[in-house]
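Only one chain is shown below, in structure tokens, and it's the form predicted alone.
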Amino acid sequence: MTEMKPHAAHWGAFTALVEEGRLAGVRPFARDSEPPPLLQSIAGAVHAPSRIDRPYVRRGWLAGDRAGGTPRGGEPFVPVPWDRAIGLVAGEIARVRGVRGPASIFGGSYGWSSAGRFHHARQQLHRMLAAAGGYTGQLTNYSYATGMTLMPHIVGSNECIFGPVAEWADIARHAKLMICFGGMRYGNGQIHSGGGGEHAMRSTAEHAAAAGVRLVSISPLKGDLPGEWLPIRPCTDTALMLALAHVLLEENHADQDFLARHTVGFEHLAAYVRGAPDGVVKSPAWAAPITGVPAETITALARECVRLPTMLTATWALQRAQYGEQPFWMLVALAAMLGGIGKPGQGFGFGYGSIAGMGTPRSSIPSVALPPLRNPAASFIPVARLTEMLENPGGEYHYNGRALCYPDTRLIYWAGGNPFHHHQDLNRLLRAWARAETIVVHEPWWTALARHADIVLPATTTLERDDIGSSGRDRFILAMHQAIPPQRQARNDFNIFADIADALGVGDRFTEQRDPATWLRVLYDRTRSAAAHAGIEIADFDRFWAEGFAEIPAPAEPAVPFAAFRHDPTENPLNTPSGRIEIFSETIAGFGYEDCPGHPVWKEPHEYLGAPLAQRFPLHLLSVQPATRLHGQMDQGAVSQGAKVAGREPLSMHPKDAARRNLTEGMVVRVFNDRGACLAGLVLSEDLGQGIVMLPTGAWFDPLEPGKPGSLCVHGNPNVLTEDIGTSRLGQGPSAHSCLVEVERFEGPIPPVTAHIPPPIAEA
């Protein structure tokens, strides 16, 4: 007999089909018109051989190896009973806190651990560590860290990055031109942070095109946006935007009334575009050799922006590069010059091609969320400065106008997320990772994170517990019924942390004397009350749980970002020092950062096709989000495995670049630079420019010699190649897309991929 349980994942709502206690398959949510194929990976992943069956401890750590300096990853693990594992973890937290202070405990984690909003590993970890005295956390995120730091200076908030942004329906009705810097990939539209019931990126974009909106994708990759593809060299979008601005200035098309009433500092940018401070006129003729876009094409596009109501957008990926502040800032400045900000379907917005739900209507009520506890340590680092923190305890660094010091990290506790997917320059990370005395990890599977830990605690997947799925960009709140029992000795993160908190004497503070069932009701009712306060009625908890979802009605009128500000900037000022859009920011200029001055500028990245390093490494690597999984999640699933080439992650290359290197499709190739090397399976494609290669992120890190930094990754993780530098001292975001490589045929016996096989297990 088949049982059916409503559930959800980051890539959609579904019904779990359960037979004899095992997940037999999934059925997409009936209300979803575009269910993603990623759902079909779930069943195989839950029961995969790589599941962690019980608690383990690294053999050397048990023998007293706490001094650091020995790279992890090459030692076997010893099984231990749960009570001993809990005691070891609690003892280490108490020891490090007592000797070094709470800031020496790093609550690493990250937000993509699961769709469930109660059993959210990062929030659970931070609650426990806060209750136990404090920790060092991470500020911002890998997705849009730089923009997240920049935009409050420029427009007073972050909403233009993560929503709400102008709705697609308004774009279809009111715009005639939509320029998409960074393009649009529908695979990104399969993902909702927190779980979602509706996927509409494809249909809304196609509706806009059918309504007469000219969609222009400016990207090194063709993508699948309906409309025109304008290829550009990676990391040169700012130069193109400056050239567009030059045309508007020289032909007197800038909206001077809007600039005078709604912005400050435009005269600084105008002088820069005209070459006053540096003698370089930022004309289309100047931009053409930098960007690879012909000067006449730039001029014609600028004139179209003037002639047609225009929407400008950029993907989050655009700011994940050295000097990533500049294209986001310049996009706002260009939109201000066009004067469409605050008009329906015009202006600017970010992230339309980055995640599901951007530009779809949703009433403004908070999503379901577990409330945090105050962190007594009040210690943090920008999310992408992990390696530097470990390398340089006590060292000074700059972030967003502040001079800060890195903590002396002795204990890393990671639950949710995977730095061996998200972080750059993994060989450098491996060396720094060895400096910690103890690393504790919760994981369902033997990922690279688990293999490089000291204490490994097996966590349940979402299918093994009750929870609630909820996203601020989706109209559905989703009941996630437990479908199968916890596998082997896996336990819920909440229960693990509750036991550790009890051992530390803070159990009641962590749990608030509520079990998971009580918490689910409390969290749902808080969101329901917030909805009622906004005049929106949603089902009570019992009805929601029985029906499997609650639907939040769409708003009666579309949200138009900056509409009130446009109408009267004096009565409705922005939360900036001037109350206006800051094309020139006195605040940022006052920081004195050479790598991020007071207005948008073109700065050559150290690694792009125009850099001297391109003589040695002539291919620009783009490590995009995969279409076959979420980050590294479900890499062991059928969809991801079915896309591998010779068992490796596929590397896309233009046929002419392959011919120059005598490479053929399906061949195993070595991708390398001075930071490292990996193997990949070659795919030839004309859907990317010459001189560009694409290797998706998320293939599980699989070094040929585990525990040895610099070893060849045989599976194709691009982060052995990407550089670990901050975008600038302002944003300190990741710079993954500033990366040059070379590719050659791999010679010799091809090593097997072992990433999805458990590591060696030793006797207790």
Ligand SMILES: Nc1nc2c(c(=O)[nH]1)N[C@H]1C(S)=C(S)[C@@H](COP(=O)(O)OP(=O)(O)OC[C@H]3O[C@@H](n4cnc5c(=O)[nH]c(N)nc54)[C@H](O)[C@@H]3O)O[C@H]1N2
Second form
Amino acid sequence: MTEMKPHAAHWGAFTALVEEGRLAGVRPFARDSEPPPLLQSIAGAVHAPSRIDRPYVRRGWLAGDRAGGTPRGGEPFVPVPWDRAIGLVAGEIARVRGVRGPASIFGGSYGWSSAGRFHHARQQLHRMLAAAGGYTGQLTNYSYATGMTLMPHIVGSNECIFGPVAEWADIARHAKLMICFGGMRYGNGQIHSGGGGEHAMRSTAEHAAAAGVRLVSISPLKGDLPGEWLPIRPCTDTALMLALAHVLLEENHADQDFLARHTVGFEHLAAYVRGAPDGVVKSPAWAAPITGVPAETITALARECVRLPTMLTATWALQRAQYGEQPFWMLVALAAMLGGIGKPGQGFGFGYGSIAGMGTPRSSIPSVALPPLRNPAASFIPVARLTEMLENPGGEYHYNGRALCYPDTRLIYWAGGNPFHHHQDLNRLLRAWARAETIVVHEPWWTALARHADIVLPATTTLERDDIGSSGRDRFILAMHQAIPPQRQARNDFNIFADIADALGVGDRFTEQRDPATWLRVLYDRTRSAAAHAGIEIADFDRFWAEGFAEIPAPAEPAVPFAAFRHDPTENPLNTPSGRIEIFSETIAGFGYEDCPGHPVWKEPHEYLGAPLAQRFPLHLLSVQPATRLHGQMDQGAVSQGAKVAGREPLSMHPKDAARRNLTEGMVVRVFNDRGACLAGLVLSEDLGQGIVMLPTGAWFDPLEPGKPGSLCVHGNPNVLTEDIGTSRLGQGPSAHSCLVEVERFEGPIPPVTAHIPPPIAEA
Ligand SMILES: Nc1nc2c(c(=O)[nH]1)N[C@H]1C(S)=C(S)[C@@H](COP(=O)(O)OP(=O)(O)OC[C@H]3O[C@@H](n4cnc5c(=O)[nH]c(N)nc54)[C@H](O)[C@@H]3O)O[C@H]1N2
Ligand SMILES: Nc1nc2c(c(=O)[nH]1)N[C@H]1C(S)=C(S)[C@@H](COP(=O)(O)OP(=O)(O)OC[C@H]3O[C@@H](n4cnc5c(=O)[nH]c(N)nc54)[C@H](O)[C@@H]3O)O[C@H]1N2
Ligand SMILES: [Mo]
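Instead of the form predicted alone shown above, give the structure for the form predicted together with the named molecule, please.
What follows is the entire complex, opening with the chain shown before.
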């Protein structure tokens, strides 16, 4: 007999088909017109051999080895009973808090975890550590850290990044030209943070094209956008935008009215474009050799922007590179010069090709979310300064106008994220990782993070518990019914934390004396009341739970960003110091950062095709989001496994670059630079420019010699190659996309991939 349970993941809503206590398959949500292919990976992953069956402790740690001992990752694990594991974790929290203070407990735990908003491991961890006295957290995120730090200075808020952004319906109706920096890869549209019932990236883009919007994708990768592809060298978009600005200036087409009424500091940018401060005129002829885009093409495109109502967009990827502030700031400046900001379907917006739900209508009611507890330690780092924090306890650094100091980390606690997936320069991380005394991890699977921990606690997957899926960019709230029992000895993160909190004497503060079933009702009812307050009616909890979803009615009118500000900038000022769009920011200029001055500038990253380092490493590596997984999640599933080449992650390369290196399709290649090396399976493609290679993120880190920093990753994790630097002292965001490599044939016997089988287990 097959049971059917409504459920959801970040990669879509579905019905779980259950046979004899096992997940037999999934059926996509009936209301979804573009159900994500990724749904097909779930069943295999939930029952994969890589599930962690019981609690474990690293052998050396159990024997008393702390910092400076054996590097983690190279030792067997010893099984321990649950009550002993809970005692060890509670004991370490109490010890470190007592001796060093709570800021020495690093509980940032960045990562996506699962869609369910109550059993969200990271949120639950933060609540437990806050109840227990505090921790060091992480500010911002890997997705758009730099953009979200910059934009409040420029336009007074983050809405242009988080949304609501201009709706596709308005773009189709009012724009005639849409220039998409970073283009669009529909694979990215499979994902909502928190799960979604509607996926529409393909249909909305195709509808706009059919409605007569000329779509221009400016990207190193061809991507999926219907329309023209203008290939560009990675990390050079700011130069191209400056050249577009130059044409507008020289041909007297900048909207002086809009600039005068709605912006400040344009004269600084204009002088820079004309070359006053540095003698370099930022003309199309100047930009052509930097960007690889012909000067005539740049001039023609600028003229089209003047002739046609234009929408300018950029993917979040553009700011995930050294000096990532610049293209985002310059995009706003360019849109201001065109004067369309605040008109329906014009102006600028970010992330249309990045994630599901951007530009689709949704009434602005809060999504279902677990509220945080106040962190008494009030300690944080910018999200991607992880390795530097471990390397440099007490060290000073700069962030967004503040001088700050790194805490002295002794205990790392991670639940629901994976730094061995997401962080740059994994070999450097591995060396710094050795400095912590204790590392505790909750994971359903033996990911690289779990393998590099001291205490590993097996967590359930969402299929093993009741929860609610909810995303701020989707109009469905999704019931996630428990479908199967917890596998082996796995427990819910909430229950694990409740036991630890009890052992620390703060159980009630953590649980607020509610069990999970009560919490689900409370959280749902909060969203329902907020909706009612805004005059929007959604189903009550019982109906929602029985039907499997609640639908949020669409807003009556499309949201038009900056409309009120455009209409009357004095009555409706922006939340910037001047109340206007800051093309020049006194605040940022006042920080005195050479790596992020007072207006947008072209700065050459250390690593791009025009850098001296390109002599030795002549290929620019783009580590984009994987179409076959969510980050490292579901790498063991059918979709990801089906796309591997010779068992490795596929690396795409232009046929001419391959021919020059005597490489052929399907070959196992070694991708390397001074930071590290990995293997990959070669795919030849003309959908990217020469000099560019693409290796998606998310192949599980698989060092040939576990525990040895610098060891070859035999599977294809690009983060052994990427550089770990902040974008600038302003954003301090991750800089994954400015990265040079070389590729050669891998000689010798090809080592097997072992990332998806459990690590060595020792006798208890
Ligand atoms: N080179 C390069 N690196 C990048 C990027 C890039 O573009 N290039 N992109 C960056 C971006 S934007 C992001 S957002 C990050 C993503 O980085 P992460 O969010 O850290 O990646 P995930 O693989 O989603 O990690 C989530 C982990 O939570 C675990 N998990 C799932 N459910 C549960 C649960 O119920 N309980 C517990 N305890 N654990 C659970 C999963 O098994 C998984 O290991 O990567 C960043 N890294
Ligand atoms: N299937 C799937 N979808 C996902 C995710 C996933 O893991 N899997 N992750 C989700 C998450 S957490 C996030 S933050 C978003 C991220 O969304 P993005 O950051 O937008 O995604 P990316 O795939 O890294 O890059 C998007 C495009 O930007 C282009 N690009 C990169 N560098 C440059 C450049 O210098 N100039 C120009 N013009 N283009 C450039 C790339 O070629 C690519 O086509 O994706 C989300 N969607
Ligand atoms: Mo992200």
